[in-house]
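The form predicted on its own is given below as one chain in structure tokens.
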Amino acid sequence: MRIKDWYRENKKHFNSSELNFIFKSFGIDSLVFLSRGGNHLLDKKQAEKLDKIKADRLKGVPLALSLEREEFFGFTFKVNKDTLIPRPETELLTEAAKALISKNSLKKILDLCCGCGNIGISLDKLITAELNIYLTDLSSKSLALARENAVDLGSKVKIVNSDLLSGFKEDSFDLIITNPPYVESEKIKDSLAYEPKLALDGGKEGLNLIEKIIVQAYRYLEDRGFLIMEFGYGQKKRVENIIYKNGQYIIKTWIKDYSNIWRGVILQKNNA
């Protein structure tokens, strides 16, 4: 089979990026190649990978588990049904990161519950300053794809295996940035059945470890230092309401995501 015959008989199951996503994996930088012809003739072992790929999605199974491959911030970052798969929300946390380490001279960084390990390791890439960056997670097998993804993008992270912030008994940061598990225990089906549930669960409302996160955060942020955190959609009000129960800091700014719906929140530890 030529491959332009199985994107015209397939391109109806799948958008235009995810397109370009597959054949990229084939070593075609973009769906211009058929265009120009697509004669390539798929060997035995190619067409049985598309044809999984195209199994996968009839049945629900995420592209990038497929793949086992998604990119982060042009990043390519191996992933697998032990990680998180990182979203494009994600990014614009990332990014907000990014510009307060630079705009504050942060050095000493954490990302907690690092899955596959794409914020700290694209934050390492990103930046040209000296850091010092720890990814945590409480799942071995997290940890162990970040150590891969680490070791294929150069990226000279620590990686501790902690739960929450256990592992850290003398260590502070200038900055904590998290994507914990926020998604609310019902609503754990279709496609994020296939993720792994300690990488999604929140309970019953979606806030267990946010409100935990929350709560041990503090202790170990240096003084005027920052906590950058994920949440779920129309979790905004309760995240509020656990930072102003808690009352140990300030609120700088929310993120929203690409859809215009808040996602993150900027907070500073209050010393006052």
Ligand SMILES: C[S@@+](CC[C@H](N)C(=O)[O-])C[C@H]1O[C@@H](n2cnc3c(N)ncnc32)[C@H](O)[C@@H]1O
The other form holds:
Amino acid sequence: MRIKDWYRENKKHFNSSELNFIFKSFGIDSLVFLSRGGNHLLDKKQAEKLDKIKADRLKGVPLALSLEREEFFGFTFKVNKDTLIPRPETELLTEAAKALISKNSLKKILDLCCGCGNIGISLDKLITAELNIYLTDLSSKSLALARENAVDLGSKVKIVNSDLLSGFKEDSFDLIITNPPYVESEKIKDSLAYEPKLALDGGKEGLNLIEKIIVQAYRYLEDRGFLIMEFGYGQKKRVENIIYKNGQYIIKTWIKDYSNIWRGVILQKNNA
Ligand SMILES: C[S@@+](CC[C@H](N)C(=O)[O-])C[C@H]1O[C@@H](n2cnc3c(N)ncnc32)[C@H](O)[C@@H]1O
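Having gone through the form predicted on its own, I am curious about the other one (the form predicted together with the ligand); can you provide its structure?
Once more the chain from above appears, this time first in line as the rest of the complex follows.
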């Protein structure tokens, strides 16, 4: 089969950036493909893989899982059913961390709840200064994937298995950045059901892990250290209440996602 025949038959199932991503994963540059008229012949394995991608799409399987990869900050991360697929809004949190690290010359960084390692590894690749970056997660399968991604992307991050911060010494970090599980348990359905519950489930209101992190993190931060945290739609007010109740942080900035919705916060440990 020629690639253009597959394209003609199946383009209605995908948008153009997804088609680019699919062809890229086959090592086919879509511009070259178009300029040559798509006469590239698919071998049997490639044709089977493309058919599986289409069958997955019809079942509602996320494309990143069919391709076992996702782009984050222009880097390609391996993903699989054992880990969360990185989301675009998390790039905004990572961007904020990058600016904060540069402005304050932060050195010792923890990517807490790291999944496939997208936040910590991207920071390591994007910042030229010498950093000491740790990645941690409760899931050993996620950590195995993070390790593979670090090797593939040439990053020297350190990887530690820990239940939240329990595996670290107190007063250790200049910055803790985290995208913890924060989905309300009953909302884990449809396409979310393809991702691990451990990566998504934040309990009845989605705030179980968020609250634990706010309560614990300041002990693991250096004086005036920072905590950057992502949270879900509609959770800002309740996150704010947890921060005030805890009383150990100054709120520096709230972060919006691409749809202009509040999705993250930058806190600073209050040593006063
Ligand atoms: C929302 S995912 C985030 C993954 C990745 N950082 C990202 O932004 O795409 C949350 C991660 O938290 C991990 N996790 C859940 N409970 C944890 C715990 N008690 N301690 C450490 N990690 C935990 C999950 O295994 C999952 O990898």
